[in-house]
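Consider the single chain below, provided in structure tokens and representing the form predicted alone.
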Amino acid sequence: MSLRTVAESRVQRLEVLGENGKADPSVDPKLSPEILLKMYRTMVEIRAFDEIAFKLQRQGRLGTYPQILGQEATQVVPALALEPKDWLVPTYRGQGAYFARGMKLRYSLLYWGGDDRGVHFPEETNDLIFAIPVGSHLTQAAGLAWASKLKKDGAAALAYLGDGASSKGDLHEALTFAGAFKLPVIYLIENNHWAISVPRERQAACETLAQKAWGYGVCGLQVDGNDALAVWRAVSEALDCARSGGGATLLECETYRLGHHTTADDATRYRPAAEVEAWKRKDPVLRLKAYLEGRGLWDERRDADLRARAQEMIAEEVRAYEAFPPPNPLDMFANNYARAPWALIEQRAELEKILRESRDLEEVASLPPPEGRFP
């Protein structure tokens, strides 16, 4: 009786930019100036929005808000690498990805203000509303990818998840299916090191999260998630693999959540300040800016102009958000069923009667017509 090795796996890590913004020429994807500048502008704009949205919540003008401060590269860059026909399946910390796909920021504010009319995506893209339950969207992404494969439409699906969700059974089920059927899907772990107050080292005993791909016949790669060029290259190569029939990829993009988990959290209660300061030196926005300056594509004058225009754009989005008319309460009954059951029909009729009795007829008449399908 003997022992022999029947399979071996290893994890590689992709890095392009150093903390000083200088690129390793052997792995630099050498992107066009147009793509690089769009990448940087979008990252700067979403960071500016993030800061303002946080202040709006503190002023009582938003219900809650999950910041993406420090995660701009993992949010923006993968979404920019997609084609409109591809499926975007983000987490609730996904406003950067939505914005990169063309969604107006007023709708992000509307959603976090407690109004489901904020679920409003560009018609030309295939974007799913994020799921609040952690991990429940991962099998849905596999289903979308399977449908694309059966239809042979050349589309891929990109699903985001956090390091916390990588411990859920949903990822096991999704990767099992994706590996067995060689689905055109990418699972991108935004490893920001903290699942609310639980540190990464308590999520899994393995050295990396990328190696979770091993048991499923899926390609796994660890990426410097604060390196915009590394993220672009990793996602682009994973998309090429997906479209060519090579199957699924699991990307662990190592980044850091510089802010609180949400505005309901106080990260200073469980995170050492020295750790946060160390990660600030790996800022994805500043690293990409230094790279652009090194290539002669950017300077301080352009940067100041970009930031000023970003503030103007966001101020307009805030005005548009706060100018939305009140929603029609009857909309809560729409789009829940293909054909509404009797109980829902009765409840809707009861609410409509209450509205008419409790409000002036003029006020009821001024409400927008109910949206969606009912019954």
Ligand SMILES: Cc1ncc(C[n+]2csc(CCOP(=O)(O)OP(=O)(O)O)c2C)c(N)n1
Contents of the next structure:
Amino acid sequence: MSLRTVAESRVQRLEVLGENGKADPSVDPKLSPEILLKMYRTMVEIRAFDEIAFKLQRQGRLGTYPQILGQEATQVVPALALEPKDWLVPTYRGQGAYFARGMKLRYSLLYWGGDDRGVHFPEETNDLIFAIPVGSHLTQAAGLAWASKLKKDGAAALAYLGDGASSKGDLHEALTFAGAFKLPVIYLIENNHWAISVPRERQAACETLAQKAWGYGVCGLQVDGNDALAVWRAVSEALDCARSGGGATLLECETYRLGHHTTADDATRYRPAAEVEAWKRKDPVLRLKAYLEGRGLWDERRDADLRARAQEMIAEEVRAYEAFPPPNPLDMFANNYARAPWALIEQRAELEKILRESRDLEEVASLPPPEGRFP
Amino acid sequence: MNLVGAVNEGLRQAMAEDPRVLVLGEDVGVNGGVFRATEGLYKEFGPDRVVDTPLAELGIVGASVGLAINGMRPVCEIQFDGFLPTVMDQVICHMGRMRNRTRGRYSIPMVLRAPHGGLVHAPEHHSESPEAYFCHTPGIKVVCPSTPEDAKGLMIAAVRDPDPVVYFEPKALYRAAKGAVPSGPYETPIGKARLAREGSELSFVSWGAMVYTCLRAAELLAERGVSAEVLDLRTLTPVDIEALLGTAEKTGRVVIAHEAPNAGSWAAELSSLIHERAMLKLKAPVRRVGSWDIRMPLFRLEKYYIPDARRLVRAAEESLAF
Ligand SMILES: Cc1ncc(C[n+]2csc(CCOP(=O)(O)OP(=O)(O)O)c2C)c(N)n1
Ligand SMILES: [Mg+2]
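Starting from the form predicted alone, produce the coordinates for the form predicted together with this ligand.
What follows is the whole complex; the chain from before opens it.
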């Protein structure tokens, strides 16, 4: 009889950029200027978009909108590190990831404007629609990766989740499958320290979320999520591991939600302003900018130019969003089944009749023709 | 007082009168709930009795089952109707059958609160009407008030009830429904309907926010010289069978209005009950008016999905013309 240690785990944290934007050469992924500039440009553009979308909501031109302010690195960089064939599985706070994959911002506006036509991903990438029920996409990502493994198509799946979502049983089951079947999947926790009003410490008693990986035979790593280079490096290595048969990785990227949970929330009710201010000093966009300047790749003039062009691009997206004709109510009935059953055929006809008879006749006459597959 | 204020007052008084009562859920404490239903309770009763839980719905309900078995009176909140599916494992397999499985040894005096319904321009999965899944489950009671007075009274009755009660809060009414509310604690009896409007030629049967759509439809019918009454069920299970059959037998024409898709809905069950027990008093088949048998669309189309007063009037006219 004895008491001895039979397994041990340790949690590592990856940081490349200091708060001043200086890189630690021992871990710097030494990315090409092209990738670095693409990262930075996308982060600046999505931040500008976020601010405008917030204002649109306040002006009544958009529904509830979840800001990503402060999370630009964790949103954009992992998506840029993927290949088009890889599966991207974002959360509802995912417009940055979709944008980095090439989705036009007008569709994010349409979706949060309450219009199903906002679900519109580029043809050439494998992007999944996000799940609103928190965490319910995690086991699906395991399935996506599993299929890739069976098909030997060399693709991996990358699923985002929040610190709050890490409490859901779904993560337990997803990691169980990912570990047991050695699946090419990455679970990337955007630990932004808040799940609406509930702080990270209330979610789990463990010191890090990264260490949850060890219980499932999955690699875990904590990453400075406001450090674009660290995020790139961590995701790239996890992808290499996935593609070479090494299995799954859980990345805890520590970042911060600088805004409210959504436009329906008031974060001042539950968190101190000083905490927010402290995190502003670790701004992921400014840190990457300082790094680029240090490498002689960037300057204020180029920055002003980028910001001006971002404003123009976003203004065009807003115009395109608002120029969509209203959705045709009959579109609801499309794409529910490969072939609609009798009940839907009857009900659609009834709605059509109601619309024609109703006092909205003019409104209805101005609608675009119905879209989608029906019956 | 508005409906969310009445929910809040019901919770506060139920907590004040019984130290075993505790409130738990996501964002219910410091933040007072995303709809402010638990506003002020954290300050008044402290963090042991008003608990911000981790984000884990199945954990919230499963833990509540355990709390209830071991002598507490949990009132747990699921933040939105669209996140109820994940808790059905606990609801169906445990909450609803613990009393029977243990041959009466253990009971589950808990309340499971959740917002209900649409028409508030909410995001996807925030406008659902999943009551039928619960009503179909043996061993639980399901209530859904439409007035502030009933909201408070049903809350107190639900907390005091010896069995699990699912309490749906129509979110379109949280701020829109206003009315006088008695100041002290009182019960609105579970299992008793309320006649919201008296009439003689046709009956609307409904619950939650749809009660007001029925009242508008009854107005429109009155303008055309038709006298319609509106029965607000308040409790879905056990349904007030006397009131249901009473109105059916009185007018002979029933339109059941609700926000869920019709197929397999609670309206289908109510319609069967009426047909089975009052067939010979009916002048027309019972009509169900619900949402279409497709998922809730994003909010720009919700007004074409959830029945409005005009759709209720159409159904009423078809019933009258039968
Ligand atoms: C299953 C489920 N429960 C509750 C909600 C309501 N809700 C939406 S986001 C959120 C907090 C999520 O926190 P986290 O996972 O940390 O992600 P973040 O919002 O911070 O990006 C909650 C409780 C939901 N969408 N799904
Ligand atoms: Mg979070």
